[in-house]
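Heads up, the chain below is alone and in the form predicted on its own; it's given as structure tokens.
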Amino acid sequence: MSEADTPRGASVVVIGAGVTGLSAAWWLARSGIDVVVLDKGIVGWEASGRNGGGASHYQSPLFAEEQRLWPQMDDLLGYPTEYVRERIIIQRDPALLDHYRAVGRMCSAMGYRVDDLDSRQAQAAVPLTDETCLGGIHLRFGGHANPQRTVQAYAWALQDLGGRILQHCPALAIATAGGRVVAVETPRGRIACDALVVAAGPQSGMLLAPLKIDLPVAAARAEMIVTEPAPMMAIGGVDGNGLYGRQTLRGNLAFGGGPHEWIATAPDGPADRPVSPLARNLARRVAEMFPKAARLNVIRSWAGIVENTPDGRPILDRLRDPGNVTVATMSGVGFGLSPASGHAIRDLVVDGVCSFADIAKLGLARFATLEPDWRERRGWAA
């Protein structure tokens, strides 16, 4: 879209064309709302297009809606996400195996089937492992999708509904009048709005600060590696050994580490990435997890910038002041929850309350007494 074609206004402006912003915009457009999405780069260019693709967030209040929606997303969007149901978690550490079996019992109590796997059963289900695997659990729910395809599917589906996406068009400032947000300033001019959704990942805090809104997030670089193709497994979504990821439809193993593998960085990210030694650590742990694929070469690596809240949980909230602003920051779990988070954001913007779950615990007010130096206390300072 050229500068001459840049819209002068929209009912809702969404800042951020990651998976959360795009899902929110798609849900809004489904309700017949005129929506414009702004992004400093291109759709899904940060962690939304560079993650493990998991969709099994059993600890979230959005979990039930996540599980309801994912099997429908290809049909709802009209484009493929490569979603595949079910997931396996295997472990080489007996304490972690006990932990995940407890997780399995918790999920079973919620009505979601989980099967315990002994070592032999785990090896049969995950043929790239060996006897060093002590066992695991088989989630008969959840699953994974292709992040790149999913982001593009949201974008195309949004545009099919008349939504507009402005790439390479960063939000420079948020304009207010009479206690409400009235426009977003961009390099292409001012875009007026009736309501605003801020889903700009690590940049969200900087955009909201001039409005005297303290959004506690710390930016970090999440890295992943991709191997040569391995023999196809029946279930490609496998976690374990501190890793999350999936086997692609070509057989590649795409895996990243947990929060302990993130490196604090500036919100805009490092100039070159990935540049850290973590790729070697990830490769070692993939080889330990899948000994029968240990000789595969790593053919590429990814790094996306994510934002982390102090307690590791998302912030989904419609603010009281300005009252027409909804904030969405997913703290590293945005991809899998995106069908549900987009639905929740649509509800907050239109109705002021989420229609399908109690998300009060995800409100910004929980950080009202947060210590000012929380980043330093947690060792998260860049």
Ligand SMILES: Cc1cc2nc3c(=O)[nH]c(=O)nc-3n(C[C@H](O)[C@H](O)[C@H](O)COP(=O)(O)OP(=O)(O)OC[C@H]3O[C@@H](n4cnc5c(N)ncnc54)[C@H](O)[C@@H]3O)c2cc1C
Second form
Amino acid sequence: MSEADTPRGASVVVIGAGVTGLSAAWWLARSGIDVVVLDKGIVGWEASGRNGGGASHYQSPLFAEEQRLWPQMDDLLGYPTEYVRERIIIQRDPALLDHYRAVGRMCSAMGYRVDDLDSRQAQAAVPLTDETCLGGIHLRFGGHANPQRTVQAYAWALQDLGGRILQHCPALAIATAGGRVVAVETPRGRIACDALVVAAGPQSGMLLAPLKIDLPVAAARAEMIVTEPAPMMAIGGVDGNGLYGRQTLRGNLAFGGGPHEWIATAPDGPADRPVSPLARNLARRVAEMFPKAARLNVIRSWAGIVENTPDGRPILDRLRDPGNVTVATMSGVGFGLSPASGHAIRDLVVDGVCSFADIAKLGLARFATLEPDWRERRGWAA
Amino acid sequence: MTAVDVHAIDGKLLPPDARFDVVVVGAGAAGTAAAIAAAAEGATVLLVDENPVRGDLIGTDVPLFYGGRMTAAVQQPARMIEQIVASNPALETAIEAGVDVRLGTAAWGLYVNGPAMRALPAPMLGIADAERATMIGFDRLVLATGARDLVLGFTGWDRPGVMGAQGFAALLTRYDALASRRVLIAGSGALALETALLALAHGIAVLGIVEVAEAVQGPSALAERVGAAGVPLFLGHTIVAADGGIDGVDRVTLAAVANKRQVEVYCDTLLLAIGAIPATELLEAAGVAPGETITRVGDCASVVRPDPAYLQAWSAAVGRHAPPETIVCQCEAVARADLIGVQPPRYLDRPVAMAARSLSSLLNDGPAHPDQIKRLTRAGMGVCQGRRCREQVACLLAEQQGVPLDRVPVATVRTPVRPVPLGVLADWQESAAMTAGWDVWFGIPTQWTPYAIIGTPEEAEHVSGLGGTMHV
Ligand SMILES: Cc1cc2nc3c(=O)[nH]c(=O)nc-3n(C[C@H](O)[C@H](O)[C@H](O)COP(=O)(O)OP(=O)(O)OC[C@H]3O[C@@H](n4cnc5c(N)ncnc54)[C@H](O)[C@@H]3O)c2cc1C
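What would the structure be for the form predicted together with the named molecule, given that what you showed me was the form predicted on its own?
Okay, now the whole complex, with that chain kicking things off.
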């Protein structure tokens, strides 16, 4: 492909090659639809390649589909995602233990089995902890995967089906005609489309604003740390003590949690993704949770930028006007759900309605009467 | 109406534990002199130096490529401290001048506010000794962090005895703990020639200088001195392999670039002195450029990366003799073929579809970033923090893309720029606001409401009952 040529249009253009956009494109390509994904940078360069890899979001209407899909994803995509089932949440604070026991009962009542662990059982299941662990819960559902490998797996699987990915090709504007989106303007020219998916993370709101569509999102920076490899635990999806994260299949302990920073976003994305001394508060909590790992070296910390909607819930919606636009923000919890969010987006684009779950309550209409100063009201202003 | 998000970071990060007018990182000649000068002007001055480096870090080639050629003395911190003070008499002067000198203390993180971070109460430097980390505030920060080694991989480069010129100099002059007796030097620039003279001055035999180019690269005055010492020159030669046994390298095979004719050199050490990289990891990780408050002195200011074309010539020449299984990333055991094939690590299955994937297929999608290669292959993800493979990966990427090396970004450097144990890095005295406002994720209670009860009377109960701490 010559850089000078304007890329050919497609039936569907997806803006954003994070897990949401890539999964959507992959699902569209599976239905034989000609699809092209645009990204301002490299696939998964933003939140999708910088997250904790957790995949246990019982609250979502997409969760049952996610649970069905994850164990098959390596086969469906043809590339490894490092998906591993189940999670254990341990606690050393009695109040938090009670809290998570209640969460466990709630999940059990929803049909997702959770077993309580007492201190001895927790220590047996999590060899890196010690008697300071009061107990925990064992989720017999959910799991975790490697975000970076998963992003690339979606991308490659999409290409294997004939879908295209244009990296370093930001969407600059959305062109409409006759009440419909007809093309996306990029530095490489105008890319025509019959339908558009906007999955540009924190930038989605800015892209849609010129169409007089208010997609309310606020962007924030969240941080994680990772250690050198620890001896492998039978279940690597262990967290707790105020942290989320996982032991990678290589053995590294990768954890995040704690305060975020609301930041201003620019149309061309974040200039940088700095880290703060929060790494020290994270290190402390990891050392407390895994006293037997306290001597392991922390070798990196990093930050990612995620967007949140006013209620912290996703917006997955096929707009009424222009009627050929589907918007998708997962509001800070979008990695684990991505196998299913892509399916839902495919359904919205092709059929106008999600085939496997009711997602009506995730529509944009719920924010029709949102106060203009909703960010300030929540303390979310940058 | 403006509210406060109690789960946001604002107001939670503590001010520095201590503050100095001037903080100097690196107690080599330049750093020590800068500290003494600042103290003479009446400033309060902190001078930190990571030497003596923890024995386990030396074993993983952090911060220099020590290549396993240290004596057991490096495991004795007290003896090492004595030696370091003895090797740099100016340290005594600094202490007498009132400089707070802390040895065995590494600077691992520089934090400065910017457009995407306003939460810091002040710019600060994270330092750590063997026991604890401390945050230090400063008016001026002087980086005298020297240079680090530039490493290329070939068969046997992971054996004890293959080391960098900086690591060599540190073990020899700072630690007096070098186990090498007979060295062969790769490269012929000023660094290589000076390293040869340093070795000779310490009674270490120099068995040759290997240079891919047809001419010596360094200044003729230095070349003459090395020549006068009778050091053989292997011009137009490249490294094929370092062989040896349990004690590491005992011979190195070279090959002529022109006709691949091989020669063997019997030595216990192969010194990589092709070039050095200014040790500016603190700045790179913080995304900060030096300016008025943050300055560089000594090697970290004056050392220049080797000419990209020269380095690429070395990399290509070495690469011609490197079989596919040659290790590129020692920490993660990533082989050359894995890297060029962007294959996943060995603990994962390699599905059939992976066979069709390679660096060149990835490059069809646009210019690659070493971080993307790192994510896929794990090259650079290990405990040495990419020190041993960062430049190799960049060279291979440039080669595969057919572009000059300076067009390829280098893999991102991340904080902490030295490995720091969890229990040492940990902030055991965090602010009350940090503890009180801590949540697993954003602390948005409505985020975790089970979908079915959204919009039902149960919803409010759920939100107030379970709140935001609901991440599973
Ligand atoms: C530290 C951290 C930990 C997390 N942990 C978890 C977890 O454990 N589990 C979980 O499920 N979720 C987690 N998340 C959230 C999760 O990462 C995100 O919700 C998810 O990755 C969102 O994916 P996305 O594709 O919607 O958005 P993004 O990943 O933000 O992707 C958007 C893409 O759009 C591109 N883009 C933006 N503007 C344009 C434009 N104008 N033109 C072209 N392209 C554009 C961007 O470059 C980017 O690649 C975490 C997030 C962070 C930061």
